[in-house]
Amino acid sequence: MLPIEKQTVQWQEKDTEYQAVWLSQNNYAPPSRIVIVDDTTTADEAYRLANAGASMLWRGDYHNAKQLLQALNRRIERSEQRKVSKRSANQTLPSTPQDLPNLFHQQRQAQSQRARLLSRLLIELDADYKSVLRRAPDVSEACTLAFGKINDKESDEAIVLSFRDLQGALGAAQWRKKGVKIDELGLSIYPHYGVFAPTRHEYVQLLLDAPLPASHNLAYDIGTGTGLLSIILAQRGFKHIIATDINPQALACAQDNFERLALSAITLQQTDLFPTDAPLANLIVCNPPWLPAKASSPLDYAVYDPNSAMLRGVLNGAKQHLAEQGEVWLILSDLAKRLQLRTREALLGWFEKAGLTVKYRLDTTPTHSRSQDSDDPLFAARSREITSLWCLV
């Protein structure tokens, strides 16, 4: 469940003051200005309100709210396309590789702005996560799984959250039921809300192909997430695996996946990076966030690693946690290099500074949809991306 610091939001409706518990997956502050909207509100009106900084509390039909959110998204996309066209028209020379960092940051800013605008359509639920809107589905189970119980037994406060966060909770509940199929392993992984789903898993085959270290007694899985890397190591015969993560949601998710597969050789520990009071490891595996950029939401920390802090932390601590003849398997894309966010020389320099050398490297080419999308401004980098398993000793 989402760790929540209880906050409240206030608004006025029909000359009456109301208050409710405020939820935000992106940790947005409670809105200071709320406008009541319903089925008579047009998409253009909603778009103007959102751009003016107003949040909109929906009082109409549930499915009409879904349609309004889609219409808002289309207007935001058109606005973004106009900005891109204007920049292109003002550019006298074609884009060069040197432009990629700026394009990347512009794209990230646009994504962040889009998320903020779309989050301004709000929905109210009762204390048990039930909605009184026409044609509203039962969302209480999905919200309880995502957010936990917000109110205590003595409280019946209503709950307000963005319609988009509600959709996220419903989507996460479906992921949790259906799972993500990992063809290379012949099984499925079941992500929880707030835990990054392994929809890109081209690196799984690299972990299956890598020669095992001489000893298979103990492995660390740093930043386990859904637990996928630990499951691979268990299948490959490691006697004991310690999986760590700082996020309690990830640990609960990993535990769920281990129990589904009846894996008893894996111990979970909530900690930042390396386990405490543990024997030296024969193998340390880590799939850190691949891009050194600021995370704008809790889920972003699975993709963006500000100043490469996690990556460098794993490298700098690896040597003192490795047994004799132990190895580090680092799963890393070279997209940061191709976007000129980090150089290959810097990465190799971090290896050397940490007292690690490259024993071998296995590579694979991603086939995800964005690597095939020629309309993506970052296509030149994404289409050439390589994902590697670096074996360091």
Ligand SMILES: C[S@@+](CC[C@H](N)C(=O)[O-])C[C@H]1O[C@@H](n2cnc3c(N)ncnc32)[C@H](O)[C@@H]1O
The other form holds:
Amino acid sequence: MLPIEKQTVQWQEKDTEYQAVWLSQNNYAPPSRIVIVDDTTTADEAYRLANAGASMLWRGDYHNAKQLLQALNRRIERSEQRKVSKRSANQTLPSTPQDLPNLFHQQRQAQSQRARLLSRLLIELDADYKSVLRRAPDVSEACTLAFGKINDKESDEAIVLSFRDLQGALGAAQWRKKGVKIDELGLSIYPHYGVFAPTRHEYVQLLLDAPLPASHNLAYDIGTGTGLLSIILAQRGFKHIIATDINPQALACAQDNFERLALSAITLQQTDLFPTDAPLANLIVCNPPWLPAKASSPLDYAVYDPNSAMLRGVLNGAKQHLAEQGEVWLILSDLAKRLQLRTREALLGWFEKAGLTVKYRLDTTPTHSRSQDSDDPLFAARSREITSLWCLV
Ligand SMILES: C[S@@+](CC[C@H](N)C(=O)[O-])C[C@H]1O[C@@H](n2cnc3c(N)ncnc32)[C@H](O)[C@@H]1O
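For the form predicted together with this ligand instead of the form predicted alone, what are the coordinates?
What follows is the entire complex, opening with the chain shown before.
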């Protein structure tokens, strides 16, 4: 992915001024204060620097940087635990269900603070994403896949990014190579960097079980991500599918998956919600981000839907895009309801306001690891989560 506007970062090292292209998956601004760190820097020192707002450009051994990042993470975790214990010691009443929205927001805040602190450890790569650090692996292919070519032919500017984003790119390259097995379909899906990976795909069976609408000429897949829902609809016999997403990385990823499966009946459009200049659809499928909360990175927009804007947008626009006897299959987890971020009444009210009625609903319970993690402060809500396919007409 190319940044919309090429940003640069400056720093001083041994009395010389340096400049490089700045890359940040979370769209963080280029750091204004950079200190040089290496193998002699202790984890406590790095933790203190990060908390003081300094970013640290790593000049030591590549693997030692990985260890330093882990050590930083442990210190942040300990500090978070201390804060939680202090808060519960100050509480006179035991936690009540009313605390859930608060708990959720606190947890997100802690995650974002942790991401910020960990992103302060930086690495410099050359214009071809090569690292000169001792014992550094070849990261150029993974970075090119994740971030695209940053420099044009005339420019050979160095690139600075957080070590954490680099690790993200390396992890994503592995996913893209190995794929995510979708047993229900007997195939694998290959997620790209910055695209929602269907690692929790309990809803696939719902899409396989739902009775097809009377006519299956055309379906829209709104927010296609890796293209998974379009692939299911193609397997189920839809003649043509138009898949949309606002994230260009998602469209490239979906295209890759369709090509791997030699599916030619699917057209892609980068757009907000509904395709433009398209005939009316017999079916609209959508698995919107399931939690109404603030989003910042492209990946956040796959999980968090600020003010339920995407969900409401799909519902409100459905009627005008549906052919006669057309249906909407809305995939929605009830976690937002369980965390008291959205009521069931509000959801049903939005259906009604959009002129849609519930024809039937299919339910399933997630089996992903977070729903089983009893140490998660939100376990009470997560362990009871139900994912539904709402058929709306
Ligand atoms: C939860 S993911 C679902 C991905 C895929 N359909 C699946 O089920 O695996 C939601 C997707 O919606 C996309 N999205 C978010 N807002 C959107 C909008 N306004 N218009 C189109 N796509 C959007 C995100 O980029 C993301 O790919």
